[in-house]
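Below sits a lone chain in structure tokens, taken as the form predicted on its own.
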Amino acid sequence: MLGRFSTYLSNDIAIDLGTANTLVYIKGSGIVLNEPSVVAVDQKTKKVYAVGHDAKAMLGKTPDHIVAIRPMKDGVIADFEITEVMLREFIRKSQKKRFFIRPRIVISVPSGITEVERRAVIDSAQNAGAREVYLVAEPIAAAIGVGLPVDKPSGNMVIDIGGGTTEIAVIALNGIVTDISIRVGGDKMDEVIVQHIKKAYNLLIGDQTAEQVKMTIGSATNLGQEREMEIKGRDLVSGIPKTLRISSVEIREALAEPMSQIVAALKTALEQTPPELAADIVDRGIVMTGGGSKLGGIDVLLKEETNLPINVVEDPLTCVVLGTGKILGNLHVYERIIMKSTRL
């Protein structure tokens, strides 16, 4: 009775706590927030200047005493205090009115995180105002968000390419049968683009410029039409600003390393899949989610490497938070899916 009464006095929340973006889902309202996982802090006073979109706009443009921090790295918490501040602000923004009882929160996390990293996420959420915290592995949340029959005795393979990690899992009977998690994602792609421009042209560009290059002319394989774009940065020899034109060919070559790591991880996951479930994957194909799946031709590359159908979902960025939201609404149904964590 008390538990039922509590649901009317609190607003339960599902969170996709990503390296690049954080999405918040409110029970009964859907996705209410989608902002970059960035916090701008004054190092002298420790005052928080901005969180989310406003903070991301400051990346690489702040005075020395103000730093724009991304507290999540490789899908896990790198800065405990800043993550707590960010979560508290996102929870505040997403709740239009105050409730008497603190919310229950379900958070999606990489399937390969350690026990210490799990505790860090739970503690951050509790300190940010959560009454109870539940964790769920991102591949399962993505599969549920897409609408795959994860409770059936048939194999469903999901590859979720996020900002910090790539999660590959075969799911059956509400559990992960095969699971590969590598710390390669959108951030790694941006990093190799920065390094390529620096090495080839002695030009230093920022992470936001690299992300723009990736999204505009980046591709995983030759799509038949090469493109060019203009970028601006600082010449490392003369020290003055410089403009440069780069082609999609060289960006594809720069992206070859992270692409090969994702392909290798996918092949490893397929090798570890039981034969009966492998047969289901041949019939159903592989479902791709996450922001990284929007890279041009990445589905074509994976299809060439595996000879399996690759299906990129319509809105890959929201699958995880939508699945986490479904779990939030039916915690008793998905009890086996929730990741257990022992207090240290």
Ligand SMILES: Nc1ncnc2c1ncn2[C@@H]1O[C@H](COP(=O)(O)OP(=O)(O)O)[C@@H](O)[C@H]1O
The other form holds:
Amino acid sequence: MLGRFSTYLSNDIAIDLGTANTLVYIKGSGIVLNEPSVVAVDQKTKKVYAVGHDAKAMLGKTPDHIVAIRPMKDGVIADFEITEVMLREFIRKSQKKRFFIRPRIVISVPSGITEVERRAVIDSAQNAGAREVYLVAEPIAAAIGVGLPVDKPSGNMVIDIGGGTTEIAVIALNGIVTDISIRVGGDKMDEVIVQHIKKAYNLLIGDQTAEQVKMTIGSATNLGQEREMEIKGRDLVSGIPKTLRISSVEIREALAEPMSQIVAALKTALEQTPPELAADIVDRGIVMTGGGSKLGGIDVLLKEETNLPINVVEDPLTCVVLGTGKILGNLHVYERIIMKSTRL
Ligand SMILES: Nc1ncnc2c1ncn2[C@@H]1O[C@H](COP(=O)(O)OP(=O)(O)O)[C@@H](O)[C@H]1O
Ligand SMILES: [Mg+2]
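Based on the form predicted on its own presented above, generate the structure block for the form predicted together with the ligand.
Below, the chain from earlier opens the complete complex, with every other chain and molecule after it.
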């Protein structure tokens, strides 16, 4: 009776704590929050000015003493305190009603996370009000989110291209068999675009402009129709703002380096996969998730490089949080995939 009563009152939460975006899912309500993992902080007073969308809008535009921080930037927790502030704010925002029972929280984190970082996420969530905290590896959550049969003795391969990292995992029988995580993802793509524009035109553009370029005309392979767009930046010689037209051809060339790093990681993961499971992957292909999988032609490139079917999921930005939500709803079923932590 008490069990059912507490389920009814529960406000359990699933969180995809991404390097670029954090999503929150609540059973019965679906995805209730989807915001950039950014916090704007006053460097002098440590006062937090904004979190999420509002903070991202401030990136690169703040007065000197206010800095917009991405605490998860490189796929690890760069700043424990800021991560905690961010989690607390996102948890607060996603709970409309006040509950008597503190929530249980399942959080998906990069699979390469260290023990210290694991503890930091757990502590942050507890300090932010969680009663119990469970961590799951992001690629497993992604696989569950897209409905792959992760509990079967067959191999499921997922490549998740996020902001700070690309994670490749082979999952079978609720466990990770092969796991590779590299610190190359959407941020790196933005970075090489900034570099290219600087080198080729002496023009300095911001990260947000570079991201816009990537999303608008960026591609991993020649898709047959080249495109152009206008960008604005600051001329490094005259110091004056300037407008420039750039083409998809040069952006693809700039993106070639991060692309080859992703391809190399994928090949390494395939080499490390036991032959029996590799056979399953040949049959079923590789599932691609994460925001980076929306880059034009990246599926075509990976298919050409591996000769394997590549399946881009319908909504690559939400499958991790949806998978985390499924785990939250069936904690006993997924017991084996919960990351272990030494202190509980
Ligand atoms: N249409 C698109 N084309 C290329 N990259 C995209 C597109 N949409 C989003 N991205 C990139 O995806 C990344 C964020 O993906 P996400 O899966 O949310 O990352 P994380 O899980 O690390 O938070 C960002 O680098 C963003 O620029
Ligand atoms: Mg992610």
